[in-house]
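One chain comes next, on its own, written out as structure tokens in the form predicted alone.
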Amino acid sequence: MTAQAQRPINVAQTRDAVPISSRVHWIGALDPTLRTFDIILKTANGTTYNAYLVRGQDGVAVIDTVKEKFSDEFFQRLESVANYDDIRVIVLNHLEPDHTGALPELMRRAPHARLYISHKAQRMLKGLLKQESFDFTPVTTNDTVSLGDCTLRFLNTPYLHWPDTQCTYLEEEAILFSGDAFGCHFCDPRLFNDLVGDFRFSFEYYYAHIMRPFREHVLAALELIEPLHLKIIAPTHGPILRDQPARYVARFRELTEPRLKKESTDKTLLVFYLSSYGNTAKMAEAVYAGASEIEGVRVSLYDLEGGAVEPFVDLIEDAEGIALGTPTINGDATKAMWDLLSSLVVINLQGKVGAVFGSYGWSGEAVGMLEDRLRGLKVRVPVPGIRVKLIPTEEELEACRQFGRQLAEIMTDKQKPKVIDFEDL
């Protein structure tokens, strides 16, 4: 890094460009004032959305665009460095409206540009802008485009977050334009990592609500970002990372790679209840008891009442298998079973094994309803769950240690799944 480039900066007091290497500048907005961005996620201090702007020898490309409101600031960054009849290509690497917001008058305004895009995002982007009329070509992991003498290499990385999103690796100057990826919400004028203030919070938060519900594509786009030599990573929103890119690429593969799996062989299941007047629970220290008797099967009891259910995604993140139980309440299952639920839109429950029991006074819709909901949420239900009228004799909590026993051989091969009419449900 030179000493030039470790200047401090305040780009919320200029419209001009910002460099960031010898061929490319910033040239992307600041909003200060965003506190929620996308309905879900929080922000304490706003966003930035980055687009770039790279110069070859044969022309100029431009990396993203910037939300609709903020267009102005980014024509006025782009009209300090280049002209448009310079700019031969266009990058998106993410069609979400905080990047493509610009791109309608960006390609009026440069009209010999060509729009380079991933294969995913050809019919998003007639979804999204509503027209036909954009030429465009798609492209895939190592298609290239040249600029004389530089040369943009793109890596389909979908899912990250959306699933038109890619990579693209500018290979003379080792600058990654990450998309989404190894972003963050977070504004500060200041733009680089090494001059910014502590965002690590925003980053985890960020990576926790927006990738970790893709992990297996983020594993797999590792595999394409690890080998690369970086020495600036730059994404869409959040500072630059000029100082040690390596290390948030490291800390993408801490945050995704399984940690029980790494530690243990056995299967988790892991049985959540609540209970009302102590029923609900004798079923599950039975059902917990029945699957502990399979061997190979790591089991967990968990009393929701106890606290609050965050902690708990974690851990559910790495299980094959969850049990819910619950009473039936007014018609309805208990309010903490749907917030433990809810809180799992985070995490990819694909191809694991749920199942739902409980007790009931006077009609016992709650098991329906969580299985309707577990299958909603792609968990796999193999086992119709049981419900008890009260107090369960002990022929009913031994169905109870069956069905636990049912859970850990199906989670671990050991029985296959039984196929369920649509007549008994």
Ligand SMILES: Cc1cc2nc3c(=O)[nH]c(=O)nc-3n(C[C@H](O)[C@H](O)[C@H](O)COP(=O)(O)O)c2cc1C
Given for the second form:
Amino acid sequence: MTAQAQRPINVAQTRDAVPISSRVHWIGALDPTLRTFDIILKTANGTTYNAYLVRGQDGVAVIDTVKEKFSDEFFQRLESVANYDDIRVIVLNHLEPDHTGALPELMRRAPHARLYISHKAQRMLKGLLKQESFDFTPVTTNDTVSLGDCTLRFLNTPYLHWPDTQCTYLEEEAILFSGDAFGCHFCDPRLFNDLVGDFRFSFEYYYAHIMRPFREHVLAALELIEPLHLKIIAPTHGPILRDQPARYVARFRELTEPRLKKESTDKTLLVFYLSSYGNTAKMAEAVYAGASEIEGVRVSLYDLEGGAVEPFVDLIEDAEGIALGTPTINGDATKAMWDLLSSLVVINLQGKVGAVFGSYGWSGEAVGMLEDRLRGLKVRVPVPGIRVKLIPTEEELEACRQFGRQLAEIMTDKQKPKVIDFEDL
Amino acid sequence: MAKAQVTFADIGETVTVSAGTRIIEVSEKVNAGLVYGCREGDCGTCIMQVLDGWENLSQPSVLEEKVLRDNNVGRHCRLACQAQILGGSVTVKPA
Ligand SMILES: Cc1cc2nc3c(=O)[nH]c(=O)nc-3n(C[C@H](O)[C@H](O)[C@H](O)COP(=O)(O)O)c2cc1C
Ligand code: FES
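Form predicted alone done, so how does the form predicted together with the ligand look?
Below is the whole assembly, all chains and molecules, this chain first.
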């Protein structure tokens, strides 16, 4: 590391590029007053839009740009270290507007530049530039572009966190331009992880809201990233990770592994209910009892009234099935149930089994509404929900037990391969 | 009407349908694990892997070819919202 890079700098006071290695400069922008990002994320001290410039013997590459509003800052930093005519390569690691806002103007100013994006980004580019034709090279894992004495190698890492996301690795400097992965919303003009304030909370919070829904994709990306020799990780938001970058990769691995190690190999079915007069509670107990009869399924029963939502989200992430019981109140399912469902956006539910049941007084809309919502969340709803008018009879409770058995059998693949006619569906 | 069979490998269900049915219509009914976005051959969300009976599906349109190419998917992948089963049997699973 150069002495210059070591010295604490304060980029809030300059519009110069900041060297991060012998060939690479930071040419991003600071946004210290931002308090909410993308509607969903809070940030107590703002964020940074990190963009980078790589200079090789045969020309310059720009990796990502900034949000449009911050274009001036970006162009001034760029101009402090390069001429537009030198730019041969523009890499966009994903096309979210906070990294592509300055792109149209950059393309106008850099006539010799060629755009490198992932295959999945092509259709997004059209949506972004609102033009029918533009020239670019789609790239995927292990494609490279050379700047003479240095090489940019691409890693296809979809859904971290947009479908078109890739990372770019500068081989000769062992720098990974990681896009939103390993980033966070933390604005500190000292830029480097060994110089800035304590940003651990932001790093974890960012992972939990942005990366967690794509756990499987994070694991696939780690397979590509972990074998790399890494001197620096240069993400698109927050501190540049030059001190022990591998620790951040390891932390991603930890966060991606199941929160609580399973105590058995059985499939997990979680039964959640809410009940004002105890009717839905009786149904829940019957569903629970029925499912518990099936070997290979571990069933748990929870009254939502007695639990905070967060821990349930963790449990659901690792469960194979959920059954939800709610009465109909004012023509709707209960608020706590909706709260639980709306909290599930941070996890991937695809392929899990879901089911709904509940007691009602006269109209009984709740069960259908929750079933629709579950399908909307990409949960399979293989068994039609059960609705019971007011107090369940012994027969109706037996139907609930059967419902539980059926769910558990589906979860353990005990149901035989089925042949059905479309007409009967 | 001519009949055909589509099997969803992820849930072990086989459905007898009329020839010409789009896979999306069936998979939605039986709650197979295929997911959808636009439903009109644009977003690539519904890409599925055809394990068997590839030749029993309608030819991909130019648009579908383009979406598959843009997404850089392997051979024998199709869009569930576009592919129609023409006869015989076909086995699919989420890609
Ligand atoms: C964190 C985040 C997650 C997103 N998830 C999706 C998604 O799942 N599906 C989708 O079609 N677009 C998704 N988008 C893209 C937005 O819908 C898109 O950028 C849209 O143009 C934003 O509209 P707005 O300008 O009204 O906020 C996501 C964007 C962000 C920032
Ligand atoms: S659902 Fe969008 S392409 Fe099929």
